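Just one chain follows, in the form predicted on its own, and it is written as structure tokens.
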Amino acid sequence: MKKICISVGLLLTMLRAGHAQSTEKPAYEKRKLKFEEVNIVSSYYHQDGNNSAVTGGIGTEKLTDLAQSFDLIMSKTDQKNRLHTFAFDFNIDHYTSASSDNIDPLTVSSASRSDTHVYPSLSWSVNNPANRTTKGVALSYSTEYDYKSYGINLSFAKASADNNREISVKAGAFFDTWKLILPPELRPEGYGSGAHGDRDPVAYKPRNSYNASLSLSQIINKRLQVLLTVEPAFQQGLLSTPFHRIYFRDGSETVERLPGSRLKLPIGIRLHYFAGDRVIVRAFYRYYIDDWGMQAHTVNLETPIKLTSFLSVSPFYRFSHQTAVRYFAAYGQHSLTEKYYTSDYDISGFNSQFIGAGIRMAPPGGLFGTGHWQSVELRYGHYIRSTGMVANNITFLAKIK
């Protein structure tokens, strides 16, 4: 915790100096506030399975999942010919989930069976062409029916003197409160069931999650351009989830237990090759490891093939192999001297696959003979899980600029 609050003092401590630099002052023109883009996203997602954590590993997975997006970027440019974009993100979906719904089996209708989510976020970020600095700061807040989240991000980057390297750097924390909603049999006497009406009391309990990221970015010649990352991750609270319910060998039945902290490690190496006007080659790798035993591989490619001048097509495919956490059992497997378990087939071991493509029209003049539609996208994708879940989700995207 330390290393990380001195790790924010320090990007903080990094913009206030560059706010503090004054060398030269170039010619400024007066600008208003400029309108940039509009980002407008909406999903469907549908997925059905057999081993829901609700029931213990068994039982349906069914959930369906519309999501919509908007996003307004706008830019500024000050006295020292810096550049200030802004940035308001507001994000809503909503959801039915048949496994949710077996929280509370004896009602017509659990607390969680549907609800909506909404996050919003805002973003300022000042990027300095004197010294090739990049510095922001992002603020989000999310709220569901069993939880809420107030979130905090800092970034720097800076580029090199020909532009054709940049090392960026990002810290985050995101500070949670979630609702403990137990399984009806499980709730102690007086125990609240959480659904709105209920005065009975419900515990509420933290679960706060530090995030840092360090990448380097490297242009290698025209036609080849290599991203790594690395991201590391600290969380700390109530990891497992309240109603998910485990089963053991003897028949008993408890919730769900697992360590109060999870240390995670992500490293990441994305290439972009452009094998000539019309093709675009992006493959994407990434390693993955926990302090609870997980460790995971994805590889990621995807290939946006230029059809005619405004008519694109991308074709893409998805493969992650991981290992369960050392706390996971199917269900009725788990033993009483055990202190953590799981029966969450999130955290198994199984291979998954995901694939599908995106079309995407932006013609010069833009979409129905107006400039400011730049461009349309729909991306269907296909999701296959080893365990047997398969899931499918389709996006529409729109900028207007």
The other form holds:
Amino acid sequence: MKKICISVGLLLTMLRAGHAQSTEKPAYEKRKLKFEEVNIVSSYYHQDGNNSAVTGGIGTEKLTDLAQSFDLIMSKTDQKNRLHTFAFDFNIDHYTSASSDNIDPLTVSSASRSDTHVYPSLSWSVNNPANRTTKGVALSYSTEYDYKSYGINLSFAKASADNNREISVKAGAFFDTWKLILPPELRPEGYGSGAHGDRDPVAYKPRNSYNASLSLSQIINKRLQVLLTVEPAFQQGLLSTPFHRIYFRDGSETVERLPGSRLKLPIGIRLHYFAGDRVIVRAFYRYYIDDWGMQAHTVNLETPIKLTSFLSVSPFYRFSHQTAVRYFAAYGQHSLTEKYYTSDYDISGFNSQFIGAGIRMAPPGGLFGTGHWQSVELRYGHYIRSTGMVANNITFLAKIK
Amino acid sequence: MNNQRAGLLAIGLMLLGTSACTTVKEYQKNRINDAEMELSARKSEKFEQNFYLYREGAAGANGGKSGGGCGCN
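Now the other one: the form predicted in complex with its partner chain, given that the block above is the form predicted on its own.
Complete assembly follows, chain above in first position.
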């Protein structure tokens, strides 16, 4: 009887110990990588105009671009309670361009008629709530038929103790390579076309870009917050486009020539205000200046209106004014004595307007009763440039959480 | 030059406005934390920012690229 009592007692003790082991939290809890969200963005863009740089500032600018983006965000909290965020961004766009087709007008359909641009990026950031800092690194790659790029970006941000202010610093560099595709009439003897199957050599030239960014965000009151950003950028290498034609006053022809460096200084301020219970005002202004003689002012105003708790419409208007770079002149207006010349209307002086609206649906339980499909957004805009170019852009976004 | 002054003045005035800020507690941030109030460009603006980069000379300070990484301006 004594043996039985001892055996039962031991068994109960073991069971209790086992139970305690299964309910008590261990000193170290393993935290798994958590899915945060996926954003899928699709876009269709179409433009037309009559100032193509490929044909010296005259000729069609017709272009159609289909773009697709997929970004995945995941996170993990480590043993020191720091939040690690991992983001993978994959983008692809395919364009057909009538003006690029005119690089080589003798061919029925040249290699430059259409192209696919692929640009993935990977980023990792660590947020430490103990000292309110976030550090990050991002790597990017981009490839087109005649252009390749490798990029790196580092970032650091620190929030104030009350989380009402944050200062952030970023630094980045892109190391790019151009494949020099020249118009056929301007190719030296033995110089290749750059097309698949053409074994004649073509030249390659680098273009490097370095940028830094300093931002300060501040919550002003319960309804208003602002962000100020200063983002100087320096580029060096081949900054002209090798297949842009130039026609001089005497009728002679060459390709675009621009300085080997460019220093840009944009300063932007963003102001977001929640007016009443349904209207938000998103205002943005940017002043831009560079050492090629361009100055620009850009204003963007968007006012999301919450029609219901899960449906909002967002009309927007953007106005931009830029002065021409000092090397710009129209078709047949350049002089042979000039050192640099371009007839690219993208860097000429003009006003542009972009007007449109977006509609966003984000039901509390997710779309179509699926909790994960959090929101969809459809956005359309019409772009008008005082040079005569017009464009239309439509974007669809789906967010899965 | 006048344009430059006007731009700097506008930024100066907005900065001056930030000096009038009040401390907002976490529980008072329901409007500030609204998705539409996020201090960045929308994800759906991604490709719009790309075409500005190609079609205009000015770039940067808007959450998009400031040059490099593409055969753009």
